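One chain comes next, on its own, written as structure tokens: the form predicted on its own.
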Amino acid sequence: MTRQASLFDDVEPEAERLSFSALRREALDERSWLDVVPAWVPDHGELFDRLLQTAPWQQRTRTMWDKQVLEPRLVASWRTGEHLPPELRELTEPLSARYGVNFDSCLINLYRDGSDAVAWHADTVRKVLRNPLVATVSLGTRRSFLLRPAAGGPVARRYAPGEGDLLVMGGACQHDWHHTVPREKSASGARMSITLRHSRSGAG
């Protein structure tokens, strides 16, 4: 499994670790937004390798057309109330401080190559929170991350996060928008996405 260059070519090579100084907010519509922080985790390679070795990876099954099929990716998860390992708590603390919510659960997706993917969806936390925040740290090779309105239609936004980039979806994004990591034959290596969520509302 290999990693690749960052999403943003103009990022300073000595980016400050877990800093929000380079954050930019993009409005998806009048109710939804996306925060983008290039190279939020400059030592992304070390974190990638550590999680690859220590996370409790599994390949889940899903029912499709009355058959059990394997999901095309590996996952590792920590539910609300479970203790996150130190390298993940180190990520949640500055995020919780900035956004005013307690990021208390984590799901890591490992896309081993370009054949691994996740279909169009919105995160289920929308069922219990009005405007949930979903933060994703992308490690490894760049992969397409696409958004479109939940009602359907063409792709509206295209990103290619990797190498420690941070994306935070906020506002009504999980209600009004869907996102996907599609299959990508040209992908040159593995991508790991650390997705952090909160279970209770906060200041936002």
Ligand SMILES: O=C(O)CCC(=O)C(=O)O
Second form
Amino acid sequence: MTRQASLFDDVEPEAERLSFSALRREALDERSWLDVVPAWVPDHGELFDRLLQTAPWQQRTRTMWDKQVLEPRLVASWRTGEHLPPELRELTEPLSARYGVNFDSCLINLYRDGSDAVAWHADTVRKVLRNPLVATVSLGTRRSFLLRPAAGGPVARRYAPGEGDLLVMGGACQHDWHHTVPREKSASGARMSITLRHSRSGAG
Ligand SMILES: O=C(O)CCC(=O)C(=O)O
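Here we have the form predicted on its own; I need the corresponding form predicted in complex with the named molecule.
In what comes next, the whole complex appears, and the chain from above leads the way.
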């Protein structure tokens, strides 16, 4: 499997790599927010290809109705305390410096095509940390990323991250909101989401 080649693969990236100068913060409500940096990783194609080759991919199972079912995506993970490869440390270092927490674990999702997805959920780190940050770098094809209130209600925000975009969920987002990447039959190629989490609260 490969990502869909972009017209811009051979063009020198113009955006400054891993810079927060284009960051825009969007309030979800008075307690929760999302930071968005378009094209945070301008050379996202190379990073996608490298991780596709080198990450320890697996397909996990889930128990559903007493049966073991395969999750509809591949994942690769590094737990807290495990050494991240240099291409991931390159992402965690500026993020940790900016947000004042140590992004020390990583889970990468690989949505091979539009049949792969992740259901509505909030991240389990909310059970051990108050207001955890979850940073996601999206590579490859754009896919819908939707948010709705955890208490119920319709989709309140729609994003289409891919091609090096950074999204950071913060405030009470993991307590008060749910997110999903739904199946999307029209998706034209694979998407990878590098999700970064911290195991301790920040200083502030
Ligand atoms: O692919 C994404 O952007 C979301 C991934 C996600 O929700 C998760 O890993 O918990």
